[in-house]
Amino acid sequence: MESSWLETRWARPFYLAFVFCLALALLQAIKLYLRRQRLLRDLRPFPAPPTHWFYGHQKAFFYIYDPDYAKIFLNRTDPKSTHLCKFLTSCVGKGLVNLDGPKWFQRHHLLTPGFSFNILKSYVEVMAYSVNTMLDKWEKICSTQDAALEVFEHISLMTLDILMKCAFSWETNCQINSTQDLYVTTMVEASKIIFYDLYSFFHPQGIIFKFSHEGCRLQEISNMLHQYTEKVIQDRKKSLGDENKQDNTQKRNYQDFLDILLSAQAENGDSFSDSDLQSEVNTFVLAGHNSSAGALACLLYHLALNPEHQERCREEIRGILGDGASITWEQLSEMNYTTMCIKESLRLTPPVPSISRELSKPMTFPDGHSLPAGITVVLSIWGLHHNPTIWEHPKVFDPLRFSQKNSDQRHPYSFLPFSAGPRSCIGQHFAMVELKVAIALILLRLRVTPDPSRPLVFLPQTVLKPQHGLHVCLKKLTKC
C-alpha cells in the first residue's frame, strides 16, 4: 500500500502535465485549423490548384499576374518578403534592397543622386573600355574559325568589371584574370551561394542553412567583403582627407558609387554610418553584377534566335556609330529600334522573374476581392510579360510591341522589368545604359548565332540566370 501511494504521488504532476500540454496542442491544432478555414474562405474567390486535405497548399505564396492587380499591389509600403532578405543581409547588410519603412525612403532619398542622369553620363566611356576588353577576348578565339562558345562566364565578369569601377574606380583585370582579386572572387561565390535554388527545401529553413556548410561559408565571405569594403571607404576618406594630395576623383573625370555615399554620409553622417556605407556599395555591386548579366545574356541569346532583327539593330547602329571608335550619351537615345530590341527582351525573360511582399494589412483589389493580413503575395513578372490577355502571342520576339503607339495603348503595370510604384529599382536607368552600350559595341564587331546543340534552359532563381551557361557561335565582322 505504501508503494502504491508514493507511485501515485510522484506520478500525479506528470500526469497533470501532460493533460496541460495535450490542452496546449489540442488548443493549438483548434487556433490552426480556425486560421486554415479562414484562409480558405477569404481565398475562395481565387482560381488556385486543388488543395491537399492535411496542409492545404505546400507552399503559402498567393501568386498575381494581372496589372490591375500590379498597381495595387505595388503602390503600397507593405515589407519584402524575408524569404531573400535573409541571406542578403547576411551577406552584404541593410542595404537598399532589404530595407523597409522609414529607414528605406531615407536610404532612398539619399542615393537617388547617384543614379542621376549626369552621373549616368560619366559612366558610359567605362562601360564601353570593359565591353570591349571582353570583346577582345571573344575576337581572338573566333579568329581562325566561326566559334561556338559559353558567353555567359564572360558577360558576368564583364558586368563586375564595370560595376567595380563605378562602384570603387577600381581596376580589378577580372576580365583577364577573375581569380587575382580577392573582392571579385568572394562576390562571385556570394552569388552562387545567394541566388543558387533559394526555393529549395532546406534553404528557407534559417536554423538549418546556418549550420550547413554554404551557411557558414556565407559567413566567412560576408567578413571578407565587409573588411574589403571597409579598407576602401577608409583608404578613399584618407585620400579625401589630405589637401596636399590631388585625390582619386580629381583624377578621374567621373564620380564613382562611393564618392557619391561619401558625400551623402557628410551631408547626414548621424543616419548614414560606415556600416550602411558598406552595405550599399556590396548592394550595388551584387544585385547590379547578377541582374545585369542575365539581361544581357537573354538579349543576345533572342537576337541570335531572331537574325532579321539582329540585323535591322546593327544596321540602326552602324548608321549612329560608324565604326564604333567611341560612343556618347546622346548616341544611344537614338538607338529606337535597338531599344525595342531590348525592352522586348526583357518582357520575354525578366532579369527578376517576381518580387513578393507580406501584407501588413488587408488588400483589396479592383474587383472587390480582398486579402488578409499576414500573406505573402508574389509579383510574378514571368506570368505578367507572358498573360495572352495582355500580349498577343506572348512568347513570340516582336520588338513591335513596344513602338510609341502599341506603348501607349497598354496598362502602364504591365510591363515591369524594373518593377515600378515607390520601390522600382534604383538603378534600372544605369541598367539600360548598360545594355544599350553593350549590345551596340557587340553588334558592330560580331554576328552571333544560336548554337541548335545547346539551348538556353533557366534555373529557378531570384535573379534569372542560364542553367547550363549560354552557348552561342560568334562570328567576326569585317569592317566596311
Ligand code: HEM
Second form
Amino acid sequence: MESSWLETRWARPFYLAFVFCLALALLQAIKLYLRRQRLLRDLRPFPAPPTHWFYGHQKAFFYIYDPDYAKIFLNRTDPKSTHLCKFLTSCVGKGLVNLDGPKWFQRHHLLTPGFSFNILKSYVEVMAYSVNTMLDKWEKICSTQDAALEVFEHISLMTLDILMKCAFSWETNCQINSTQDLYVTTMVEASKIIFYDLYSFFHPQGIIFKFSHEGCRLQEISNMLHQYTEKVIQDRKKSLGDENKQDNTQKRNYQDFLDILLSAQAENGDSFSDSDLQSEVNTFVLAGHNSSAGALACLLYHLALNPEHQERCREEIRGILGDGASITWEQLSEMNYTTMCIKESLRLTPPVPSISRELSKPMTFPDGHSLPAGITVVLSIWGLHHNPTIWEHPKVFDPLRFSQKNSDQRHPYSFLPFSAGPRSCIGQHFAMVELKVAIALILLRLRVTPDPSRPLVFLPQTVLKPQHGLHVCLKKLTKC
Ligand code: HEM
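Having displayed the form predicted alone, please output the structure of the form predicted together with the ligand.
Next comes the full complex, and the chain you just saw is listed first.
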C-alpha cells in the first residue's frame, strides 16, 4: 500500500518546524497573558473604565491630571513616547523635541543661549513687522467686505513668517503669497501630517505607515525640507567665511537662530554635524510656529467672547503704546492685565493639550501608588488646567486667577502650558513675547467679536488646532 504524505521522509522536517512554530506561538501567548495579568494587577489601585475582554485597555492611555503626580512625572528622564516622535523623526530627523538621553542633554546645553533675553529682545521688531503685515491684510478685508473672517490660516502664516525670519532671516513674503515659496507650502503640509490624530488607535503604525500615502508623502516632504535647509546653511557658511563681505549679522541688527547654531557647531565640531543642524532648524520652525498659532487664535477667541476683558487690555495697551507706532521690549513687561489674559487663555485652551513618556523604570507617586516600567503615561495638561480641585469654575475665563495674590497660593505644577522640569519648552519666553506683541498690535487696530454661527471646535491633535478654522468678526478702530 502506498504510504501517506505525512509518512514520507520530506514531511518530517515540515512537521517538526510546524510543532516548533506552534510551541513558539504558545509561549508568546502565555507571555502576553502573564504581562496582561501583571498590568491589570498594577493598575488596580487607579480609577479606570472596565477592561475589554480582548484588548483590555489597549485603546486607552494612562492619563494623569493632578499637580503632585505631574511633579513626579516631569522631573524624571523617561524617553518621550514614540507616537509623536515617529512622525517628527521621519520628517525632520532628531532635534531637541525628539532626542533623549545624553544627546538631548548636550544639545539642550548648546541651544539654551539662543533663547537668552538679549537675543529675544532683538526679535521684538521682527515680530511687530510680521504682525503689522497681517493686520494690513485684515484691515483691507474689513473695509471692502463683510467683517466676518476665518483668521486661523492668517495667524499660522504670520507665526511661520516670524519663525522663519528669527530662525534663518528668510524673507518669504509668505503672508502675501503663501503658495509662492516651496518651503512654506511644504512646512504647512508637514504640520498637517505630523500633528494628525496621533492618539487614534486606527492610525497606521510602523511599516504600514511607511507605505501608506501619508508615509510616502512625509518622506518626500522630509527630502525637500532637508535640501532647503542644507542650501541655506551652506550659503550662510559661505557668506560668513568670505572676509571681504560684510557680516550679515551686523547688517540685520539681530542674531538669528542659524547664527547661534553655527557658532555652537564651530565650538563643538564633530558632535554637531550639518545634518544635526538641519534637523534643529526644521524642528524649531515646525514646533514653534504651530503652537504659537494655536495660542494666539485661542486668545483672540476668548477676548472676542469676553468684551469687557478685551476692552481692559486695549486700555492698558493704549496707555503703554499710544498709537502703537513702535513697540519695545521694556513696554512688554508693563502689560500686566494683558499678560494675565494670555495666561488665562493658555489655561483654558493649552495649545499642547498633553505630553507623554514611556516609563523606563517604575514610577511611584506621593500617595504610594506605583506604575510599572514600560507603560505609556500621558500628562493631560488640559485635564490639569480644568481640574476643579485646583480651579474654581474651571470653564470660566477669569484672568484675575493670575494676579500675584491668587497665584502665590497655587501648587506650582497646576499651570503647565509650557510643561516644566528639564524638558520644558525652550521657546516659552519667545512665545510669550510673540503673543504680547501680536495681541497688543491687534487690539490697537481692531475690535474682535465672535461669529455666533461658527463656534470653535478643536481637533484632537498633538497641538491644538481649530477643526473648521477660527471665525471672528473684525471691526477697524479709528485712531484716537
Ligand atoms: C504658545 C506656544 C508654545 C507652547 C504652548 C509650547 C509648549 C510646549 C510644551 C508643552 C513642550 C513640552 C513637550 C513635551 O514634553 O513633550 C514644549 C517643548 C518644546 N518647545 Fe514649545 N511651546 C510653544 C512655543 C514654542 C516655540 C515658539 C518654540 C521655538 C521657537 C518651541 C520649541 C520647543 C522645543 C524645541 C521643545 C522641546 C524642548 C526639550 O525637549 O528640551 N516651542 N513646548
